[in-house]
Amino acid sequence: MLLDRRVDVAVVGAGPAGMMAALAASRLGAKVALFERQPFAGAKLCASGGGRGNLTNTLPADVFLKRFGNKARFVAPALRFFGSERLTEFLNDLGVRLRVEDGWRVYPASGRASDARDALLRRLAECGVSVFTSSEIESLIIKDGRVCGVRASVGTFSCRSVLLAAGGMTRPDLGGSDSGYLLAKQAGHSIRGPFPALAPIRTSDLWTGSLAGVVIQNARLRIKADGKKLVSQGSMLFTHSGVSGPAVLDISGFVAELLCGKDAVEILMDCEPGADEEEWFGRVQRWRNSHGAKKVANLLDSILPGSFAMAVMQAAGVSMSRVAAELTAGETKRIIQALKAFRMTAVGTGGFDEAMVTLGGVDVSEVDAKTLSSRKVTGLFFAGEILDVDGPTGGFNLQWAFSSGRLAGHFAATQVG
């Protein structure tokens, strides 16, 4: 039976931004309404971190939301509403009890992040949220540039305000899809993109194979392209097909873009940032002197994983049977080179069944920062991937997505009607 009913808030989506939002609301008096075209309720969430959820991180506020980017000065005033701290006390009141891990990673104790999903579900619940899964909302109502209801699978809902938090593209066999977007262009929203984000990366050079699984503890890796500079440093694993590992996806988005235009996009690693060409020079003297025999592959070899040392010396055109005394002030140099600027060829990344999130979404400038309402149509709010709006890995993402949400959710209940 089709319902045709009044809220006072419609919420899209049910992943964390629209739990979150919907909970904000309704604790203002609102009567919410939250749909989900799933069959259950934070299905990505209970997926992230390999199922564990990375929920949020310890970093200092600052240093957190630098991480943002050029997206940092649109994501701050979420941020400052309900940062960090507040979304770890909220866990905790909900009964879900938090760890840290690798010194700033926040995950459930339990180590399941569905955990944090059943949470909200049950608060949801005891604040009387009517949750519709399985509920695709075909259409917004907007009349005289206001929207005033929406129009779902199950029934025509009037409201004061709706709240879109319906994601990206990413995990379509979760729920990703351009549902979110489609809904957002009604209303007269530019979408940039989508691209996949946090995605391993492929790459043409044909020595990438040999060195499978292969990990860089620290690389620093460095993108320079159609006059823009993006710089990303952690952990590199080398793939049969390229590369992944944090400082790969970090960058993995701004890859997807650029090679919309173009076939391949170079990718410079320095393989240890602490040490600059000046402290390399000194210890391949070093070696001279005290190692004048040994084979400069097999030196490399006591700093780095042995076969990314004889990748080095190949990049470098020097012979694996070179002795430290006998290098030549151009082979040095080259070694160097290729230590400090290790040349891979992007030419393709993950897909979005592969990707974390979404690079794109609806166009910043048209949303309030403040309460993050559209531009474009009064009562229209928005929340989570859906926006334009991603962050590196290590939680910024689902911090975002609980931030944005309770703060998109806080506004569109006090909306006037």
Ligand SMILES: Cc1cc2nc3c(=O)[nH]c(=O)nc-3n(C[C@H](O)[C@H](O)[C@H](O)COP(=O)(O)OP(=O)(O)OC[C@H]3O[C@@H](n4cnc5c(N)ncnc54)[C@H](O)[C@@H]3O)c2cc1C
The other form holds:
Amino acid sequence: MLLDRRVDVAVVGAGPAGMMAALAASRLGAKVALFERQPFAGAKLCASGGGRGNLTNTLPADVFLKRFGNKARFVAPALRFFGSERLTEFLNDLGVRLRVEDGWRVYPASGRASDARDALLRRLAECGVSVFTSSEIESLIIKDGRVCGVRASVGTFSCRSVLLAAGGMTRPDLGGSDSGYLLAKQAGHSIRGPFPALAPIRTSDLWTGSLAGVVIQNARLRIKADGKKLVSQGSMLFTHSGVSGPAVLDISGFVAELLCGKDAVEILMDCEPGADEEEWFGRVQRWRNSHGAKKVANLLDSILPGSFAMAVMQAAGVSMSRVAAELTAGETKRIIQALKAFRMTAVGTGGFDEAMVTLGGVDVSEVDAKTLSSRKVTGLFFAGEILDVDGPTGGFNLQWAFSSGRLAGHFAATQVG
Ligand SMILES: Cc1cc2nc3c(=O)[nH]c(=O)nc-3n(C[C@H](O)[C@H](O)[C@H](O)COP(=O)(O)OP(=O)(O)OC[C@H]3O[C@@H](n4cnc5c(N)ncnc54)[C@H](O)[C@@H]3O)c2cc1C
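For comparison with the form predicted on its own, please write out the form predicted in complex with the named molecule.
Full assembly next; the chain just shown is listed first.
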């Protein structure tokens, strides 16, 4: 095959990981080509955080790392190489002013995620990186266990390193596809899943729909299935088809994975984790003594949001007309059980159309965490969501994209020469 263009590093995908990787490689003097199959770069970055872009957060490095669960060891070298402080300095340098919200989440001060994308594109142009939009990489050219080029829809390029930053499956409208996985498979890599994560959950319970709009400010969600446990905490929103909000999004990937093998997954919700059973028994006792003639549903309604009190009474199997003085010991126990472990039956998630990240991807045991290079093919590197790494909401995923892009781009360039 006649190779018609020659670069040092070919980067596949102009999301945050690919743009950062291209900059990292070019600052080491590499000639870099960045390919994006969409008509423009960074579509997902621009849509992130509702268009405002929760780019990272200010949590201490060790706390940040722990939020990646069993992938913490794998992500550690990239986060040490280019953590949230370095990302903040880097973006400030590019002229992107940042602000901290809710005491820890970092956003562009302008309220526009597209400002970060535009600043990255300006720097790419200053560094002389060739950005090819509407250009899909269709296959890798691999010879004797070494990658030596890419076949793009715009022609064939020879190179010393290829860096796959093609993202995951989420939001096909923003570029999500299996295109990167197919390239990784061509190089002999295994793909775990993929499953949609950070997505709303659909439920089949009687209350589904009737609680739409009700927010539980600090819900604690628990799932126990197939010998595994998962807990998340944060605000939760009832929707017309089930539940959403940060606490739900954070467990949705686990639910999607479980739902591949079963029809339903039980989620237990504690609507007020700060109040233990004893505290609730004390409250009910006080109602009996001071408000005996009042309906329990109304008393609950005064401390629980919206119509959630009604759902609790139904879940506990206690009549809505029951007054506090008449509440039996069994009914009290069932109400407290419903408050501490409100049962929700998950039967589906929003899928890749509504998910924010992909759970699964290129198996990280086949990738060297210190350089993000392939253990299968020499000269091949990975960054961002294409890898089997995903974090919760709060800027973890974009920071991972930037950190891994910076590390992989650095080592992809050092292969050159
Ligand atoms: C609606 C939404 C909101 C989000 N909000 C946040 C948030 O506030 N904070 C946060 O941390 N995370 C957020 N995320 C997640 C975050 O956006 C992603 O984790 C991040 O964009 C992943 O970066 P990436 O560069 O790895 O992949 P992507 O951003 O997906 O970029 C990959 C690019 O590769 C291109 N591509 C794929 N295959 C090829 C090919 N064969 N040839 C050429 N190009 C190819 C794709 O078109 C795409 O543009 C959000 C995601 C969504 C969908």
